[in-house]
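Read the single chain below, which is given as structure tokens and is the form predicted alone.
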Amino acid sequence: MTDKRFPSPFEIETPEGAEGWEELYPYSVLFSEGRREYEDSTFWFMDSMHWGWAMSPWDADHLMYAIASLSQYNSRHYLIPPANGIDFRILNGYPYFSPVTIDDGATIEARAPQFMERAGHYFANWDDLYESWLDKVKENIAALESIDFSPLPETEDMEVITSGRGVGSGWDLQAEYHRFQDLAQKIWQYHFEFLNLGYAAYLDFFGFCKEAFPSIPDLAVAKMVAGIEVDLFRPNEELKKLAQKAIDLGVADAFAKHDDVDAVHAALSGEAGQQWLAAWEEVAEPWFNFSSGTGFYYYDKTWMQDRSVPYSFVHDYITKLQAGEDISRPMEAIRAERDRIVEEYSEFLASDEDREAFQGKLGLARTVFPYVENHNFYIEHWSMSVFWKKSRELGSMLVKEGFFVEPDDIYFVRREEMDTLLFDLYTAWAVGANPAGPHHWPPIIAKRRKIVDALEASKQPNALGPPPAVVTEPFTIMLWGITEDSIDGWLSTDSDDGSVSGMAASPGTAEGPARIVQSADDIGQVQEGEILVAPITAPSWAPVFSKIKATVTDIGGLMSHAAIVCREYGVPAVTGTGDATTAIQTGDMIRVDGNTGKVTKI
């Protein structure tokens, strides 16, 4: 481990124009003098994978719900032996995480049997519990859909009187807001019910392989669980079917101007076009509740909200199909390679007992793998898209009441401030007088919008504080790709030739021009044969994986979405480079070695 360290969080300056940014977030998530000794001696890394852009107050709420829930399952439910939760802070609008490692051997030993009992129950009943999980998540989504943010009535209905209900619409509105936030937090409780165990099972299999086969590459272990069907790929598969249907119906030319949705719909006005649109509607709910971004930001649009993104993918698939190309995933080849590797390494084991243990851990890793990807659709896309839709309904109601200028203003009022705002609205309605909010909130929101813009334009460090001696928290390793080696790499002086290194995440090598994609807004610029270089990738970008040669990301481990989807699409990938989007420019000719984790300019 190097002697170098990252900057102290107390050394980082506020970007010009962002003075007062702290008021956007609760005091508990800020670096503070009271905790300075701990915070200044702790390693923090930025989670640019999920929150790589400056957060509004409501964006930050989901960060807090998520990481508290993740930590709860580590530390209080399953008692993962070497790790508690992940501590988190917000600095200049960006999230910084610190895994809380347990280094006391006695504590680890005491937690091990408890973990085995608790996790063992889930592993032994995985399929039944997963079916139950799907029902719970769908019920939560339905409950979110049922939230009613109607304006307060001029007069209560007579039924309120005759039923002797005893409470009115003002109470209902406040109760609905509380129910809304409770359901939002429940999204994240469900999110981590299985995910921590999924990573733990894979990490256990990974550790077994590393001990049994000391020279085995990380990538070979990952390939042993590849080739499994998951729901997360379903939206992309539905687009492929729609592309074929457009050809079959003779309306493929309608997608020539795919960026202009109105033009596409005008071209689909005939009978055949209407059949194609009907086919879209049949699958849109729920599969196109698919965010073009991470789904964690209020401004991320789903495929149903902005069809220009999926229509461009349909156009690309139509072009490939008309050229006679096979657009299906190479599942047969991936599974053949997977089985070859498993058989090869099984032969290295000394006894039948070892082979039985190997097959048991491999089987469990494959059992949990679908959830590791599927939760992404059900939680981060479907659930979150409904949450953002209902919050915009509340914002629209408050525009009509004069509190806001536009519906999105709601995202700049903190969660607990919204309680005060709604009570202001309620009391003014009850009293029959004017609320204070219409004069109070607009200037505050205008100021906060400028602060977030200034934070968004700033560049914040990848990490803070001293590097840790060891990293044991499963998410930190498998999802974010934060290891002792990757941290050393971040601290090392950049190479003069602009090359970067990261995790060998998907095998193969490729050469081609780089395309920097900072967000979903840039995805349409990706050309056939380019190499995608991005801070992260989103599941909804799946269609571009059939047109690129390789992928490079700033952050991400072997179980990050970029790594998994590249293995499934047979595309070389290097993840967790730290700064590829800074070191590489669009148009640079680069070589990606997905076997070694090296990216070089050529």
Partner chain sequence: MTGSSEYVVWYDEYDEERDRHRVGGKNASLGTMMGAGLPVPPGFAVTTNAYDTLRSHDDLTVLINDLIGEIDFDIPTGLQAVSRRIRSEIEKLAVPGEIEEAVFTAYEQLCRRCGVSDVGVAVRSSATAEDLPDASFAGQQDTYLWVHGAENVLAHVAKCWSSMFTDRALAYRHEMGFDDQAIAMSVGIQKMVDPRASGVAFTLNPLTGDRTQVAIDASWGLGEAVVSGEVTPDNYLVDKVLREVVERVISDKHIEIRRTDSGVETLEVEAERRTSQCITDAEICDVAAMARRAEKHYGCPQDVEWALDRHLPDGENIVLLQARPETVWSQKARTSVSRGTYDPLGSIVSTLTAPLKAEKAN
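Residue numbers count along the first chain shown, from 1. Between two forms, the rigid core is the largest collection of C-alphas that superpose within 1.5 Å. Only a predicted model underlies this, so the values are computations on that prediction, with no experimental measurement involved. What changes on going to the form predicted in complex with its partner chain:
Shown in the overlay between the two forms, fitted on the rigid core, is a CA shift at Phe115 smaller than 2 Å. Taking 2 Å as the criterion, Ala212 counts as shifted between the two forms: its C-alpha moves by at least this amount when the rigid core is aligned. The Cα shift for Val405 between the two forms, taken after rigid core superposition, is smaller than 2 angstroms.
Requested next: the structure of the form predicted in complex with its partner chain (the form predicted alone having been shown above).
Below: the lone chain, stripped of partners and molecules.
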């Protein structure tokens, strides 16, 4: 480890035009003088894997809900022996994390039996608990759907009088808002109910393989767990079926102008076209509650909201089908390969006891796999889609009430400020006078929009503070792919030839022109045969993986989305490079070596 350090959080300057950014977030997530001694002596890394863009106040709530939940499961539910939670701060609009490790051997030892009892219960009853998890999540989604942000009525219904209800619509609106935020927080509680345990089981299997076969490539381990049908792939599979349906119904040509949704719909106005649209509607709920981004940002659009993305994928699939290509996921082949790999590595183990342990750990890794994958659809996509939809409804209502200029203004108000805003609205309604909000909020929101734009345009450091001597927090390694080596990589000055390195996440080598995709909006620009270079990738990008030659990401470990999908598609991938999207430009000819983790310009 080098003795260099990352900048102190206290020496990071505010980007020009973002002055006063601190008011976008609660005091508790800011670096502050009161905690300076601790904050300045702690290592923080930026989680650009999940929040690679500056957050609006409304976006930031989900970061806080998520990391608090993740932490709570480590520290209070399962008592992960060596790890408490992940401390987090927001600086210049970006999240910085610091794992809270338990270094004291006696504490670790004391927690171990408790962890074994608690985690043991989940592992032993995984499938049943997962079934009831699905019910709970769907119930939470239904509750979110039932949230009513209707405008306050001119007069209360007669029924309120006759039933002797005793409270009115103003109270209801505020209560609905509280319920809304409570349900939103619950989304994240559920998100982490199983996740840390799932990763622990996977990490354990991974560690066993590395010890038994010192030279085993990471991807071989991942392949042993591949080939399980998961709901996360359903949206994309449904698009493939719809592409086939368009051909069968003779309306394939309608998708030629896929970027103009109205033109597509005009071309689908006939009977066959209507049949196709009916088929879309049949599967849209829930499968197209699928974000084109991560689902963490208010501007991420779902496939239902903006059909241009799924229609362009349908168009791609139609083109492939018409060319006689087989676009189905080669599940049989993936499974056959998986079984072969398992059997052959198993043969190399030294003893039958080792083979038993290998099978046991593999079995557990496979048991946890559907949850590890599917939570992403049920939480990030489906639950969050409904959250954003209800937020827009509230925003629209507040436009009508004169508080906002446009519905999206809601995302520039902090959640606790919304409480005050709604009380303002309610009071004015109750009193029959004017609220203060319509004059108060628009200038604040206009200013905050500019601040977020300025933060968005700025480049913030990968990490802050002194690098740790060793990284031992298991989830930091597993989920974020952060190791001493990757930290060293961030510290060393960028190589002048523009080459970068990261994790060898999916094997093979490929050469081709790079295409930088900063967000889902750029995904349509990806051409056949290009190499996708992105901060991270999202499940809804799945269709581009059949077009591209390789993938490079800034952030992500072995279990990151890009890594998993690339292995399934047999496309080389290097993840967790730190800065590929800045070191490489669109059009650069690059060589991606998914066996060594090296990306070079050629």
